[in-house]
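One chain follows as structure tokens, the form predicted alone.
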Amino acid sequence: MQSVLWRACFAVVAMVAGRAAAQQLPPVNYDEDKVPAYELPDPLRCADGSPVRTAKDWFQKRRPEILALFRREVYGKAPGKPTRMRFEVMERSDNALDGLAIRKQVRLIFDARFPDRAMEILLYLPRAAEQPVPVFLALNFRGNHSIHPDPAIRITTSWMRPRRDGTVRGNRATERGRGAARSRWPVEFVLRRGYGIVTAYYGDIDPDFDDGFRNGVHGIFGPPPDRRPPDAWGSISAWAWGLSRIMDYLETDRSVDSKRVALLGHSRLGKTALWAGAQDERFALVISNNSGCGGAALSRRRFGETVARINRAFPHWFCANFKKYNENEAALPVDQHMLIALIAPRPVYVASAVEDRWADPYGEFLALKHADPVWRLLGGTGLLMRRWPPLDTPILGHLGYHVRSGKHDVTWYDWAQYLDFADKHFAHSDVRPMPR
């Protein structure tokens, strides 16, 4: 009787934590015509007001001044390469996926005090391609092992969200997820048309919760908790981080061709790839897949999540500056279409889906839109299509967009205009930066 009233207490307090919680934001709005009148900053015009008109300005004056706001009031500062990380190759096979592939395993151990805080790179590279081979990295939400059903895969000891469908007991990776996400990796699809896959777990980089910042590679490189300032990385410039870490690998591994590789993320993941194309110019081209707020969406829209929810339901995604933009939008020096121009001339592809509201896929078209003159700026095509296009009608220039049919997810049809985007960008000398 004691636990059953026990129970009831906590499911009360739960109730009205939960409503009071829900009073502290307004209504989730879906209705474009709540859409708040709004001014974007000009991301062609200098903080001093002057105008953006040649690549020199664009690139010694105004992108600059665009980083730094981002480093400093939204995703937080991050440190530089390791001075003391290494690479140790676990495991290697010539004959993965029946003769379709090369398979290797590799641990980057980010600081050699630290042996045990290391991220394991998974690769997989078409044996039949003439090598070094272009490929498309991106981070996986469930161990690297969940990507495949492939037997040889290690399966992660970091720690994961629990799950209740077995393939996480105790924070722990089991069995049962190997291969839980293959639909979201179509490894064979991808090896086919000649090109690798690099992936990484993104908790082996930090776990995906609210400690302090004393886990991952926060607990490294610091700073301390209780001296962080308030431009201090968060999670998502961690991963960021992490996958800058994993191009310094690729860029020994000659096997893999480190001028072509795209950088591809899906949600949170995908707010990442953004952020470290945006930093990292080694990143020949960079695909964000329902990335939303903090992503692609522009948040002044205001549209589906907010940065007032974002910021309290993962408070340690960004730094703690961003937070003063809670339900105060306007007053952001930056908004998402300068992040996005941040990686020009570099090739960009966003993807939305219909279904994902939350997500806001019409501000996602619009931050692509909005960052377009900066292509044209520095002598690329830019976005072909001025206004939303219909379902399932891929746009290819310079900058290339879908909103697919369905929900938030990454799906085959997605994989295969990534794919064609690729295919595009690859074949010609546009996927590196432009001379200064």
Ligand code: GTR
Contents of the next structure:
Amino acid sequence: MQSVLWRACFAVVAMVAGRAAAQQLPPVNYDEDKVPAYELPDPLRCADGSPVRTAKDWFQKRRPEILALFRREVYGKAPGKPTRMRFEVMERSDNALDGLAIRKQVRLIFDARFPDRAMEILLYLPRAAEQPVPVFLALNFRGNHSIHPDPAIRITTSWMRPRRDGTVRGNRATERGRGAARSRWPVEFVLRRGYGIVTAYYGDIDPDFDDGFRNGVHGIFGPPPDRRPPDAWGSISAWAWGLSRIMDYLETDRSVDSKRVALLGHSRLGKTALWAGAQDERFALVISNNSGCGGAALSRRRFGETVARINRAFPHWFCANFKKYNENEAALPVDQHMLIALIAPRPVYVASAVEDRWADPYGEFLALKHADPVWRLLGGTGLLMRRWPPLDTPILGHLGYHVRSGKHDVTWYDWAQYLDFADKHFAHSDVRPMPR
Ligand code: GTR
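Beyond the form predicted alone, can we have the form predicted in complex with the ligand?
And the full complex, kicking off with our chain again.
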């Protein structure tokens, strides 16, 4: 009897050890002393070794080079603007939220041949505004109806991750989810500051699971799942592409000032906001909230989540080429400071949360710091602090930063800083596009 038990124990131990060996990932590092020595690629030196000395060198040579590297090696290449895209206004009220707002719900059909694959955009605009208003644009995780209890918000019918709290049943959102994410969306607060809020459910663009790229916009625009090149777009690229399509809509809406769109994203959607802002220069200001690995945090530090861990947990987020850098970050031709640099000279705000060690808060600050020379080259103020600032002490230059106390989340504190940052830049004329 005893020997049977021993054998069973041995088998379990062997199975666990075997699995660990197959994964071959070192333990997650949260110790600053164990961050490996690394050398970052220089954003201001071209692949051929020539230095970037002028705005022209940056815009005509180095920026396109870096953009191409991120497309090929990290996120994958997305198609352009679809030719058969259509917008339909589904609902509108000039007296929403007790008279504070105009509400619009617009259905964006990516391709008229696939009328069922559509994204619903929800807009709240301050009713008191007499001119086109600046807006905050951010995708949401749980459906448009989750951002506010307003009963008029349409509930998405797109796939949603199951949840035990009754807000999703059988992969479909339910009425119970109405307002469920409101702590992250201070709608009235933003409207009273004179900004609109624009949102859409990220799963309307591409459902967030690995289905071999059949559903969502990958299924419409290809490439076919069995013929995907290693630089084909992953889900982050798809969501970023969706943000550009929302911008296409905003450019047609005369109540919105499309030259003053602040793009915001949290976590995986923070990675997405940075990538969208890097590619699409129509976004005037970009905010990354706790975006971490593959977002604002430097990959080479291997602190918290690493390239290998993110690729294993979310094989559909990045392009296939990115897997070459699992446990091999030094071979990356870029690091995430260069993603931020692609947004220059437009203002960028990176926000960390000190307890969010998985996202490497200090690594997020360092990426911003190493992006700073590009703002300085282009005549911006850059980052106004060389050292990691104390907790809850925002820095507001052309580059904004804070490390908030608390956890991985979007809070009113975060929003309050973003509103101040947007006020500062949207009210001043010093954020005009640089000469080319
Ligand atoms: C985590 C992931 C992070 C971050 C986060 C989120 O599981 O490891 O990179 O994106 O999800 O988006 O909530």
